[in-house]
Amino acid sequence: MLSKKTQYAFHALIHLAENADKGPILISEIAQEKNISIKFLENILLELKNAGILGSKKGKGGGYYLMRAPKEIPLARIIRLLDGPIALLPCVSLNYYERCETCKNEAVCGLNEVMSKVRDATLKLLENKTLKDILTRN
């Protein structure tokens, strides 16, 4: 399940792609539009333009804006950055892994077979869509 920071994220995202051509957006319109809280909606900003993703200018006509096209950005991304592995186990994240403590042989490992299949369909749909598949539809 995507976390609130994650959703919060996403909403944030939506809105500057959609407001784009407005040039940089203060913190405080996305969190009144968004219904956020400012404190909330500065860390994970910060977490965005740390990473790259988001620009910001200070001072007048100042904010956050984006660095890419939302074409150019994968949800995958996203949800790794804010909430760390997409695979539901940790024997079978690609970024993440660590071995299992209660298995003894992953290779038999059933769970770890099913939940690789898992992984490997999510991250296949989550790596292939990106911000512009979210946007709000008309």
Second form
Number of protein chains: 2
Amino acid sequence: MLSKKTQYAFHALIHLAENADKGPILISEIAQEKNISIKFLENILLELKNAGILGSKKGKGGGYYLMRAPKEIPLARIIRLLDGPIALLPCVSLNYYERCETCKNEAVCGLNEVMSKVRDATLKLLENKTLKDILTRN
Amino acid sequence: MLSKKTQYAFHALIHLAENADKGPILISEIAQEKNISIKFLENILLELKNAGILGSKKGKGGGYYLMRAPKEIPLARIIRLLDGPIALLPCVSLNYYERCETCKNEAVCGLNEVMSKVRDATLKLLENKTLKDILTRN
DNA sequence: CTATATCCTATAGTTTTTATAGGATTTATG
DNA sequence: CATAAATCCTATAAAAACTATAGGATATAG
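Other form of same protein, the form predicted in complex with another copy of the chain, not the form predicted alone:
What follows is the whole complex; the chain from before opens it.
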């Protein structure tokens, strides 16, 4: 399961996308709207900003805003940033690979093969679906 | 990522399947072969037994053995048993469903839609692939 | 100058995961 | 029947990860 952190990030990004025309949005506004602890959300938005996904403005009239169009933000990007690996096993992770200590030859390991397929099927969706795809459909 | 518990379970099941002709297998043998803490493994095998996946025999000549053919044991079964939900969000989980508190209408939620697709793609593999599919290929 | 809002880093609280301990029970066998 | 071998069972400890909070630093609008 995705962590609360990542779930909150998605909800916050959705709010920012749906209010992109209103200029910078306050942390407190998002927190209230989406029922998230304001201080926890603050940390999350900061991480998104440091990753270049969000921009911010300080002081009166400040807040957070998207740095790029929703369709340019793949869901996989958010998950990897806040949750880490998407793969089910370290030995099939593309971004967080670790060699399997138990199995002698990954090329012949059946578990590795199946989990690689799971990873591919998951990534095909999460890398192609973007913030735009999770906005409320009207 | 899958927990160590689930990873150990897979390795133990593989060992049991590959030595099914040798009668009951000792916990200690599996632990040594796969480099798993013997006491931790004991708990895992017990859970698998209580779930009807393994059988056991006590006393001298005892040990654990598979209760059914490897091709009858889907990987999803093991994961759900030891790791819980396979879905990325509670609101798209088939076996551990929980209503989303933030979104007003799941039928219209884009996040729900995408994560449902991820779940389906993952389950298509994990419910159809079995212990037989992860045995070493020779 | 002041109020506002993010920035930054530390830490506290909670839950989950991983691992260990030790006695109870069952069974094979001499 | 006594003994050794093995799983059964439950509790608890140790470590790690996750969730949340705190409070001062910094930047900016007006």
